[in-house]
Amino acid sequence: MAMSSGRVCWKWGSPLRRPRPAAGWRGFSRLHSTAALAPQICVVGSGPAGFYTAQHLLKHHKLAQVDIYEKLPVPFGLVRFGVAPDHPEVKNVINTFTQTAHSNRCAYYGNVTVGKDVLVKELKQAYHAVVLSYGAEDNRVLGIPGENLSGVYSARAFVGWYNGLPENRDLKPDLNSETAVVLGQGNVALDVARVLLSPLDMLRKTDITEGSLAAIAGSKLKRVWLVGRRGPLQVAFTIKELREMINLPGTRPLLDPADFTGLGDVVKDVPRPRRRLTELMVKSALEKPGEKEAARWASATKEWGLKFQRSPLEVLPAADGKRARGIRMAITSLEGSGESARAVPTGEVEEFECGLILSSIGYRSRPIDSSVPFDSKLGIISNSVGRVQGATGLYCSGWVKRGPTGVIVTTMNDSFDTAQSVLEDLQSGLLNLSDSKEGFECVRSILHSRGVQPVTFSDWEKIDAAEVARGRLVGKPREKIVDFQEMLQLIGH
């Protein structure tokens, strides 16, 4: 047995692990000797970070048993939550994801809130890593007056509404004004954008909630404004999702050439992304429409545009003293040249109407338990290579060891770069194979003690099946639960 803050940790056969593959009694000392030589490892949180470090794991150590830990009874993470409903195909990852999970050295258990139900240091007791993967579950403040009035969202809350956030179900956007103020030139700016300006056709191919699509189908809003502190130069979307934009049916762009003269000439020796991002944005503002591209625009009924070089100073409140009805801008200059040109107030101002402003200027990481050392000034967890500083043991990865920063692909090197530190660490002595963990077998007597009861993968398969049948009933990818209760309830919790 093993001891976990006092509390006794007796092992046995547990119904939510994965059965192992069966041994006769001849082999029973070798399998023995090896299981104290087998790293058991846990993840927290089941995001791409999450599943990446996991599989990292569990195909370069042929012996490690891996946990992922959840709060939510659904895994996936931003895959579920995050991307935008009309771009299916980044969401593939979940079959590779899904092939992590039904591996025998491989377990899920969802429900469980890793700093409440079981906290870090109960972890680190019973395994002999502990990966920390639990994202940015919080989003940068803006810090201006006004910012707590109706029809103000932060883009994370609203991407979790339509997406099916359990949290963000109960949002209620106010979508009844004509003009929408998205603040920040991101991926995540354009995604609300597009969703709010698709056609309702388009969205009702998609897994968007029910809830989120029946209110975009009342929506009143005609027009978008996606406002940067800087200039074209320094947008942080990419190319896919602007042309996505300008391509968008029953909108047109609206692009002020002054924006855009002569970027042609200074984007000659950029990187090539950037480059080319750059043309497009030129090309569209600068360049007549072709034949077709013109006749769809002249039939636009919305329409969406961006505005540089402005940033928010106070969001302007309606008669009522309770809603918004506008904000006010500061107009800015640009000190210095590419990526590091600074916007500086020039003293003059501009006010824009509208009545729904969603601010999208970046993700923030919480700590998740007093005993992780965090920088609460760069919102990550204190780490060199993922392994957490002063905490032999315990490794991070994916947004909370980096910032919220880069794409699926950037989260899956970032998480494979942390795995190779836990497996130097297995392999130099450092992490102490000799000192026998428990992993899940005690971790499951605190959460029993606690009143916690974990979802398994099986039991997601379960709502997942239900999700995929409901869907089906209207045309649809997947009707997803967005209500926590009603989840554990499918699954008879």
The other form holds:
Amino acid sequence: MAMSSGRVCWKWGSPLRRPRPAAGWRGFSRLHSTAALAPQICVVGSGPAGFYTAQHLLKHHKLAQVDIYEKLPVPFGLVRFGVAPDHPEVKNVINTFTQTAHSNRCAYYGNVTVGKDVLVKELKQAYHAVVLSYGAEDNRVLGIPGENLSGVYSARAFVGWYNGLPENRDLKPDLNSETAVVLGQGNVALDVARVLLSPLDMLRKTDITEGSLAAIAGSKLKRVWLVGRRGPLQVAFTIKELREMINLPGTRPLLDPADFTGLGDVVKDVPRPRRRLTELMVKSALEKPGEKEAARWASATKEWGLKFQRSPLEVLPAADGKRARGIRMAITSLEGSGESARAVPTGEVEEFECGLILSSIGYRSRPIDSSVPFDSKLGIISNSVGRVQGATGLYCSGWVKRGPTGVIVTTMNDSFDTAQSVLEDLQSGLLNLSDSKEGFECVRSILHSRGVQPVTFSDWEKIDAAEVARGRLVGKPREKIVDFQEMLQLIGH
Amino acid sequence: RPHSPSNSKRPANCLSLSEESPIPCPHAGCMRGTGVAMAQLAVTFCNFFDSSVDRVTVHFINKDGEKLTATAKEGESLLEVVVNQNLDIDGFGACEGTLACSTCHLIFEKDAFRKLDPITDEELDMLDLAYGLTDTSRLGCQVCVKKAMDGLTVRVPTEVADIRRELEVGKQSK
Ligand SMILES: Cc1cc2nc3c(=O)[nH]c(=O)nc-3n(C[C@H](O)[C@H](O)[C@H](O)COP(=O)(O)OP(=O)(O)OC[C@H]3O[C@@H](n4cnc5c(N)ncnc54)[C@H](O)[C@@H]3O)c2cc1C
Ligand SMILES: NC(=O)c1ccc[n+]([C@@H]2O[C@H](COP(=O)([O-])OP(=O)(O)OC[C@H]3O[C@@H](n4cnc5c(N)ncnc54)[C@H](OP(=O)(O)O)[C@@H]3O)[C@@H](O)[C@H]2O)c1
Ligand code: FES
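Same protein, the form predicted in complex with the partner chain this time rather than the form predicted on its own?
Full complex below, order starting with the chain above.
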């Protein structure tokens, strides 16, 4: 990237001191309310990590100014583009985020890609502290032959497509197969299976995009298999999501009793979450269903099931060499037990016919900029309690700090921890406030010189209102705008 | 700051008295986005009309050990108590009482726990994801205040250990 801004809006600070031991949780607001200098802080990314970090900083430091930079015009990260459309209650966190954005010490600048439109180095010159909360925008790959055949999609792209992520709007997945295989047994795998199998009347009332709803309505899909390389005791999904799947109208579960026999006893002494999760699978697989459930299963037109100890080896091409017609899997046995059991191939293989394969084996973060230390093995920014290694004034939170697992509450807690590290470093003097920083004023001129026009939070609120109005016409909570240009036009950019 | 629960999944037996009150009370309506001032106004308003409503004192031990004391009304959920009384508990009630977040996790004393209404599978499912789960944990949005609870003390969990993360520790890497 040839990008020398030629702008100097910073000066070197005085030599840095080491941090003193941390003060208690509460001390900060009192201490800082008397300080004359306002720390200028920015957060990169407007998902839960970005917003919860900002919320904590604003709450516990009464002078801090927090600016949030977001690559997309619209905020909220995976809450908008990840969380399933039929889980509107999860998206209630947006109300709290909106309150944070309305603080007069907080500003939102969308449509700004850090690392391209403005560099991390430049943000560090403009702010006392920079928090990287840019999530995990890529996905892990299987690394097997045939992975790129048509009919094979990453769950990340598929989720982005039904949730209106502009980059995935043209995915046009081929849904003409009767059977789909989802590789992986996490909550994303369950989300994908549920969206594919949900009765249309349920989906129609959600904020799923118009285009994907129409495609799913026209699909021939009857059956979804969720395939894990390990066993039932190692599934990564959680009980609430499993129960929802088991109760999904119009569908019946396909669980092989042989997979579950005897497991009830095995989990007697494991921690409650794993125990209850396993017991629910065992009950659905082995017990006779109640009358209502039996009737529902009998009349179901679609089905889903779990397959275990199958590790993907190769996606098999159809005669045309372009499309997927099935998948070859290694049958595995487990070495060790419990959470840490390992899958080892037995040498036996199995082929399975299916025209739709969704790989749901996890998301992955990308390095943002060569100046930020990145642990490519773990796929995270190298850090200690959110302090980026060897880079004073640089922090991280959320999936890019911890790796791409954990629900919103996990992300909230780890973001509070990072914010706490920032507050401690402000208090200890490690972040030098007498070194005055211009914050957004400095970044504004950089962006201007590069022809980048940021989207403000009130701009977003116009987009939001337009989406809600469009949704109302068709009885949905919103109809998402999936086109970048259309969003920008709407706000007069 | 959490909002007053709007589309909340309250337990059926958890009917706020103000909702049954013949006088239209802002308490029953949606106060989403109206912030703290409105919530306080609403409480004052309710108190004014419902002077017969029983007051129950509830104490919350916050993360830092500080004791917060609230005057609750019978029938309110503990989440509503926190919201309506503007108690300062970080991140509490993120999903606004819809059983989708577990941030309203509270820990009870054994005796008090035993006297609570039975717990549903759905609450247990969500609790299983909570930080610092104990045998006497409940979700605040699912527990409603009763007269007999007067003087109750509940603890906000401090332990920063995520059950789900523990589940994932032993995961096989690619
Ligand atoms: C499909 C799916 C469904 C989920 N469903 C649930 C659920 O139902 N309940 C639940 O509790 N949790 C759910 N989760 C987990 C939850 O979404 C995560 O815990 C949380 O979103 C992680 O937050 P984050 O801020 O780290 O990342 P993100 O939410 O991904 O936010 C990162 C933000 O940074 C922006 N960004 C990226 N690069 C740049 C850049 N260079 N410059 C500026 N901005 C940038 C991105 O556009 C994005 O807005 C789900 C996750 C997925 C993948
Ligand atoms: N409703 C919700 O609360 C919700 C919804 C969606 C997502 N989320 C959260 O978001 C996070 C991400 O979810 P996720 O489903 O993407 O990830 P995940 O929970 O980590 O699940 C990944 C799955 O892929 C499997 N896998 C990984 N590498 C593989 C390989 N090479 N070959 C075969 N299988 C492989 C894993 O099996 P192994 O265990 O064998 O590695 C696991 O079953 C999770 O914490 C999840 O709980 C929550
Ligand atoms: S407020 Fe979210 S589960 Fe209680």
